[in-house]
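Okay, so here's just one chain, in structure tokens, the form predicted alone.
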Amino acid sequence: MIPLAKPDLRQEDIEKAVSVLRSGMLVQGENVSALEESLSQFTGVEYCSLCSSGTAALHLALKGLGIGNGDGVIVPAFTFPASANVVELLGAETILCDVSFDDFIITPESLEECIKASGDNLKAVMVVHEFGCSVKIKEILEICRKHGLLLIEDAACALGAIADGHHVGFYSDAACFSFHPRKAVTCGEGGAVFTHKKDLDNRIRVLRNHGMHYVDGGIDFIEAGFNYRLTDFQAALIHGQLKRFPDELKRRALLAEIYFSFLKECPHLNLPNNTMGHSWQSFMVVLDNNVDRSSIIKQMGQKGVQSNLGAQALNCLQYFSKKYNFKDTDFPEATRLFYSGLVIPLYGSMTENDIKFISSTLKELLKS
């Protein structure tokens, strides 16, 4: 079976984690601190706080920025529910914005329309760089500043992506990343919050560790915080992957180009935009409306290729549709992507023959 994703975990990475396990010093420690510094250097964003998951990172970022009860937060209608779940957990209001059909992200134009239709409680915008495709972040930042709104980047899939000349996370108030196994760099579960704001970083570090603050040689608890720490052996797994990551990014870009060449004339299938700076975390195509995606996924699996839906249209999910009375037709692009999007395998150790086989298999199924 060709899987959707395959982590680039090597023996030296495992040995590094095992050495931490043998040391007995397992919780947040020197490997976490060293990785935070390496990630800041890699992204060009001054402060990095590691935590237990990408969802924890989003929760910390919004809480740290003061998002709370009754505040409105714009979120893409097409995303994994974690993006909006953290808004809900803080007692804020989820305001959905439709995305573009060709690259699955919020555009400046759709954001402006959404802001105009929103209420006076609007406080922040969360953009998602879906599958590693970055939004037009400078234009979106200008819109946010014009309206006095905070800007948060859900960059869970976008480590290595470039937006307007900088790594994603450079322009916003806070950016959040994930190290889940579907991501190109992984430690099982893990996340990170990046910011240029020292005060925000300090608050996130307090919040992730029970609200603990070190003072006068002792500790005090200055907030009702969380236990969102990353373990030291998880951080140890990432060091080697991060050093190899520039080569992984180049490899993914090459593999994506091969997909484009093999699938450009595939019937009943729409290819995504080949956007500059894309990190190609995942490769999603969109099937025509009359294609039975479930059947395609099943038949692909029978032929040895794993595939799946891409992300969710939040307006189509029970929780959000019941609470906010959303309908499928409210956000047509997100709904179409939810029901017709198909993610096919992409990871650095794939070969050109793998992609040729996947592409020819998909073409044959869509012809029949």
Ligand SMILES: Cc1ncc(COP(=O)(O)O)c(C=O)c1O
Contents of the next structure:
Amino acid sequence: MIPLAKPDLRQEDIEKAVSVLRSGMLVQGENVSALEESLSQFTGVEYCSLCSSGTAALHLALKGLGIGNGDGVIVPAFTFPASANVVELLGAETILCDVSFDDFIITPESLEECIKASGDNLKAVMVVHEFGCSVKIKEILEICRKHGLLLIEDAACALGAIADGHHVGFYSDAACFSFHPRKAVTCGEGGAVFTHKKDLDNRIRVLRNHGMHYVDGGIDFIEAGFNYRLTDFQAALIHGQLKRFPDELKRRALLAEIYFSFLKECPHLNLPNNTMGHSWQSFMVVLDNNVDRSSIIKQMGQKGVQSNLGAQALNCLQYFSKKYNFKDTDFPEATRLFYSGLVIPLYGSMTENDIKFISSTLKELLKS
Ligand SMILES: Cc1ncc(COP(=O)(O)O)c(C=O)c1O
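What does the same protein look like in the form predicted in complex with the named molecule, given that the last one was the form predicted alone?
Now the full complex is given, and it begins with the chain already shown.
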């Protein structure tokens, strides 16, 4: 079976992790600090705090920025539910904004509309660089500043993505990344918060470690925190992957190009539009409404190719639709992408023949 994703974990990465395991120093330690520094250099964002997952990163960023009870946070309607779950867990209000059908992300225009329709409690905007496709971050930042709103990037899928000339995370108040195995760099579970704000980084470090603060050679607990630390052996798994990552990014861009050339005339299938600065964490196509996606996923599986839906339309999920009385029709683009999006395999060690095989299989199925 050609899987949707395959981690680029090599013998040398595993040996690094094993040597940490042998040392007995398992919790957050020197590998975590070294990786935070390498990631800051890689992204060009001054401060990086590693943590236990992308969801933990979002929770820390929002809490660190002071989002709480009753605050309104705009979230794209099409994303993984973790983006909005953290808003809910902080007692804040999720305000959905529809995305563009062509590239699955929010646009400055849709954001402006959404802000106009929001109440006085609006405090922050969370954008999602879905599947590694970056939003127009400078324009979006300008809109946020004009309205006095914080800007958070859910960049869970977007390590390596470029927005307006910089690595994603450069322009906003805080940006959150995931190292889950579906992402291009992984340690099983893991995450990171990036920011240029020293105070915010300090607070996140306190929050991820039970609220613990080091003072005068001792410790004190200065607020109610979490245990969201990353272990040192997980951090050790990432060093080598990060060094190889520029090559992985080039390879993914090449493989995506091949999908584009083979699928451009495929019937009943729509390709993504925006490839600028894309990191190609996943490749999602959108099937026409009349195509039975479950049947395509099943038949692809029978031919040895894994495929799946892309992300969720939050307005269609039980929790959000019940709480906020959302309907499927409220966010038509997100709803369409939820029901008709199809993610097909993409990872650096795939061959060009794999891509040709997947494309011709999909074409055959969509013809019949
Ligand atoms: C857009 C988005 N945000 C957040 C997350 C959560 O990341 P994690 O699984 O590391 O908690 C994911 C995970 O897939 C995601 O795709």
